[in-house]
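To begin, one chain is listed below as structure tokens, in the form predicted alone.
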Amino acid sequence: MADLRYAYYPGCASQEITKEANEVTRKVAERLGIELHDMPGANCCGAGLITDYNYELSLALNARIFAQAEGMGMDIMTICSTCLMVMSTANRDLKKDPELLRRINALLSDAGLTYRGTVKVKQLLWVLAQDYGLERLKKAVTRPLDRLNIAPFYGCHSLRPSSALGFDDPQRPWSLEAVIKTLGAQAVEYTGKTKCCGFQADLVALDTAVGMTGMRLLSAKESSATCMVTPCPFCHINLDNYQGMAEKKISKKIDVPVFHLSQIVGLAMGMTPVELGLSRHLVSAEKILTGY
């Protein structure tokens, strides 16, 4: 088994806007055995936003943030596909490109650090269904979620660039499907889980985003789902908090609860929904869980 010891990097979105899935994820991981590592000096990855600005001013934050998690002797474990994007695509390009890796370490020579590219980068998906294992994820379930049929959200970023990320196929993605059989429910088929939820068009065309996040919604619901999990909490903003928004714009009542991975975990692992911070969420789960 893998050493479960993992620098941890919630991201800017988890610690402020989707609490509950910073806190549902460490309790989960206490009550795993995995270790989180906080890194209280780490910075904002840039989201991507500044790459397209200062190529190697984005590169130079991601390599702040990987020089700290170097010396402290781990890889990293992100629960914003956001971040896991931004920071995998700059460890791939500084990884293949020692010149680059060398200016880079240039720049981060004022701040005394310097990263040699020994770094992982992992989101918290990955962990579960591949370094903690499906078989020991299997005996930590107490509560089978097997009156439950989710359907799987991804996310574009925990998918793509598949060059930079390399975990799950773009087109045929596995892992959380896993991971929901293993917890004891049933994985909903639709054709909606590897596409776009449309938060990256909301601040640029919220109306074309809304009915993005309706369409994908609605898919699922009408594949039979109850309930929706993704990974990623910008994929959980749009399709939890804008679902009302996305009913107006399709004009067609949705109501499906949108979980957090690590909600799910926890809820098949017993935890109350309290301490899975669903009172958080605008879509009530209350009725999907009678009886849980």
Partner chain sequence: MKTKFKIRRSDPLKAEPYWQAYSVEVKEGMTVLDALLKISEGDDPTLSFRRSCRSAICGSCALTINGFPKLACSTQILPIAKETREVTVEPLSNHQVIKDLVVDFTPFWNKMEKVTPFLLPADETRKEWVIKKEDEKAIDRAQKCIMCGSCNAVCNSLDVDPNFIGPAASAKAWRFVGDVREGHRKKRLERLSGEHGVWDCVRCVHCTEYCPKDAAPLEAIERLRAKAIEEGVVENPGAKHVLSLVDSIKRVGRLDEAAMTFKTLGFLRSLGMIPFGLKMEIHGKLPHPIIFLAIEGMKEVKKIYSAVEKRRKKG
Given for the second form:
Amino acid sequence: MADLRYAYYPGCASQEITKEANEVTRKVAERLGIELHDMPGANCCGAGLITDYNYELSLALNARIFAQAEGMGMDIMTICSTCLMVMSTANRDLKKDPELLRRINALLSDAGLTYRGTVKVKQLLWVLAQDYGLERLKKAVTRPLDRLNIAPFYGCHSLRPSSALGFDDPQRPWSLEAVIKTLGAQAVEYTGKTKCCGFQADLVALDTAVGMTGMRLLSAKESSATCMVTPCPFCHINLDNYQGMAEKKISKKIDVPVFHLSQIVGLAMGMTPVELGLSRHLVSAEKILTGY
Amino acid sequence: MVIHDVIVIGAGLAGMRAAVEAAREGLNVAVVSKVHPVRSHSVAAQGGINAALKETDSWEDHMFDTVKGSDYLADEDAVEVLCREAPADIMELERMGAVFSRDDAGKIAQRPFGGAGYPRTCYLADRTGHGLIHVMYEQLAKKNVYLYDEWHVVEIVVEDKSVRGVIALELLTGKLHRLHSKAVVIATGGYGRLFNTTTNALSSTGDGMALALRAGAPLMDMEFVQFHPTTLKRTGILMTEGARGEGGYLINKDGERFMKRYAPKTLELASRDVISRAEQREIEEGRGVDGCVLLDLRHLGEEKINERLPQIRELSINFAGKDPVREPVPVKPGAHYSMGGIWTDVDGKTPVSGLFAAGECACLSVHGANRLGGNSLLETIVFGRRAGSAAAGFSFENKLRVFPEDALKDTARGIALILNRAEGESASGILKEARDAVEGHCWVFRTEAGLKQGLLEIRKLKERYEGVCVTDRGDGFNTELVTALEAGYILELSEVMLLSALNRTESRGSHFRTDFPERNDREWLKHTLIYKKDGGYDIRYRDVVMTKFKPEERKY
Amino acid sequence: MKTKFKIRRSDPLKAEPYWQAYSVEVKEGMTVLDALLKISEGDDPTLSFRRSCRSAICGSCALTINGFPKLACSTQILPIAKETREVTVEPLSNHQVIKDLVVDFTPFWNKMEKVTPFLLPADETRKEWVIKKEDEKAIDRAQKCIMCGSCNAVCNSLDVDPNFIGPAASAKAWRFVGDVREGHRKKRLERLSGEHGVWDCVRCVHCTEYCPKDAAPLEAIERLRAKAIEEGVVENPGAKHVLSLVDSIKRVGRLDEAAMTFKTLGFLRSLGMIPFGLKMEIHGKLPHPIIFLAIEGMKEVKKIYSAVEKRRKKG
Ligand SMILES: Cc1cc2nc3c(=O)[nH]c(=O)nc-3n(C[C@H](O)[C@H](O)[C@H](O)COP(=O)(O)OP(=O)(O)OC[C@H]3O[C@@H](n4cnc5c(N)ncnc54)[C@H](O)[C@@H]3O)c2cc1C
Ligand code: SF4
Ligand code: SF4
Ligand code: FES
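If the one shown is the form predicted alone, what is the structure of the form predicted in complex with its partner chain?
Next comes the full complex, and the chain you just saw is listed first.
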């Protein structure tokens, strides 16, 4: 099997608020033998907000990131679903429409850059489920998570718009469940798994946002999940950091610890809670992890 | 009881255009429609709408093409109004908000259409009807027209040959309501659903024509129904001419391009009625495939199909489960457009005082024996506007007259009879037989024996309909009751159509009598008019209005 | 092939909705609407559902089919039956049920009315407008909408806030705001930027994913937001938030959380909108607002910004 190398794009959130996701991803990748190459010059993808300002600016900023990866001769791997969605959408539009690509390259020309349209954008979940492969992942498991009932939380941007992402099935997704099962845990089926965590409205319509967060967590809990995993740091912010507020909003106790994808992989590979940076989470996972 | 100045029945393009015009005069206008306006059949029109906009074109040329296309059965005074007023109406649609597709200079683009000597069809991408219906619905909101949406009109109330309003069934609650008005405009669309195989929406059941007939207005030229040669098997969904325009073949079960035997020069691009008859002959003579012929696009290749005919591909996959890139698509003729309808003058006036009609349910006639593509949307706009304005004028000049005491009671009794009948036949069973009879005997080819047989069958079904019953006895959204009511209209119109077709002993435009295969101008340059009379029908005739052109052979 | 249909039924007079199963003989080419018609014309005439064009253009027949909104008339049965063995049919979610598969569309139409759904031309007297192809294209996608309600049915914001203007009406709004002939653009944008307006969308992408006509309501929302900012309608948390990221990337190439939150929240605070809990939490988890490290190659980013600015000025 060819060695796996990616231009690594953790995304802004995982460099600050959810730094644990970035740190654990690096450790896990190293152990699995996935090469992650830093992109010190990569800018923010815009998180969709730049699209709300000027679509061409959004395309140009993303094309700059792609041009860098093209220069490195690698595809991009991110650990943020929103980055994945924003970059994939931009990439789809640029690849589909040569005239648009030309217009955007004209904007890059002052900066001495061009994007040729050859890069692919992936996220850790896809890399594990496909490029690395589940069988190989299974071999890396030293401590199966057989006591965990995990609710897979896809949220929005790892599935939609499928016309840009084109990996998993937005109606009946399988990849997160497949990884969970490979790690030896049970994947819980529940209604909220492909819905929105609320993050994008946190600073604009907080009530709406936390209401959503609460509904997702509650539906997982009611389907007997003991914890949740998400491939997206933004979802994590709402599901974990805002869980307290969500409990107040829906007047129900939830108390469901939420993991980053990399953390459950690390856990199954024998990493300790300290190595996994779990102390940075607001909802403690201690009670479900006794013995790990 | 609610009172309005003008009530419009039907919220397709014609109905909404009429309402908007009447409201413009400051009147209290209401639209009653059994489906929400944007769900009306008009939404499905794809191709476009005709108008002589360019300097190198003229309304006279448009008029000539229309009259010739009609096989000289159109009334030239009406066609003149249609073609003269078309350009201003198109511009008006743009001011309302429509964005017709543009040419490179940013002006309204026009494309060629069958039977026209000049590219004069304006379009909104491949969804002209959809674009226009949404614009007209916007205008309805702007003009504050009152909308009774999902209200099914069950009776047009007339006393002393003057209209008093309508009675409608509110679907949501099952309640009957009286709507009192000075004028009523009928705009309920066509009767494609008299047939099994039709391009028309499920709601095109001809209600308004049957109601008008019962209210004393005559129906005209009901024997004329245009058949479209390429409709999907089973659903009748339209595959546009574009498929053949881009080079698609029609083949029979032996893989033969049979059109070379029927129209050696024009082949698949011959006129609609010629191709429909050729297909029907192939099918009847055993060279069809499961009641169809095949539309073969495979030789065009995936790339060209995706680029030029994406909609055709999508429709075939979604509605017939066939991918034209890989396999031929079964198609057959389907009933497409109702030339016949409620007889009106150029202002939409019927012989009943205060009763107007416009759109596909009306017959002036601008289409005669065969309609040209792009002229029917135009008719809805031009004559919708004129009928709206005339109805408004009528309301200004006349006082509100009494709504007859017993009208509601009588109607309610009729409906209660259906709802309360303990046992009987289902409407859908009767409908199915009726459509089989009509399709079997009043299709692309017609004969005296067949038409008589058809009449016999329909009359028997009409008797059986007296015992129709429903299993759904609920009030809210009782779609079964609606089907039962529609079955009544369909039986009535089927009989009228068969009668008209039986009497017309010639072949003209869409009406083809195997036993009288020639056009007969000496005896048949006239319109069929049917009145309801003492439980039966009274058939009369009216000469075609000719002002400019002399009938010649229709050859393309 | 015999296929099992499980249909969610309700009768306003009976208390609880219930599932009813039917077995339908499915032939090649049959759609879900065909099956429903077959059931109502044979087995069970009491089953209610809306239909009209049966060709995916009138918007009557959007239903929840195997869990997601689809047009019954353009959904082939065989491919889904092969995958899931049975077909479940329910009314659209986020809508009140009237009977069986029929839902109340009144709120849907009311939302449409809220966006003043007609053109208000800048010049009422102009006879013919020259409209460039790109102007036509700008609103072409939004105009494909058939008002089927699928997007509103899956909209995550609407689910928690029924007053949210929603994706369908937003697409409609963009159809006018984006029209070169429109004369009241700014007024419209001010209203759309208000409470329950376009900034309440959480970008869950459900609307665009499930729209059967590729009308891309989310794209319309993004364009409305961008146009609002362009027209100077920025005194609201959403626009402030966007502007602060635009500024942050321009300065350091990435999201400077401390500065950004400060800006957006500063604005919210001035409106008295941040609850106490959030304040605490944000303070607890934010990095110290020390000097934020810029990415490498900031010169390039700045050049891109100015190139975009230049193009925008040129129009
Ligand atoms: C597939 C297809 C494509 C076409 N393409 C073209 C084209 O490209 N160009 C062209 O010129 N023409 C085209 N036509 C023809 C054209 O679309 C129609 O002739 C035209 O739209 C009819 O409009 P209308 O307003 O008269 O009626 P409709 O649009 O049929 O509206 C009828 C209205 O009446 C209401 N109604 C009916 N009965 C009742 C009742 N009992 N109570 C209350 N309301 C009732 C309905 O709810 C509806 O609102 C096409 C037709 C088809 C089938
Ligand atoms: S993207 Fe926005 S408008 Fe669309 S469904 Fe999600 S929240 Fe609703
Ligand atoms: S935007 Fe799409 S999903 Fe929403 S109502 Fe319109 S057509 Fe339906
Ligand atoms: S019946 Fe019109 S969209 Fe399905």
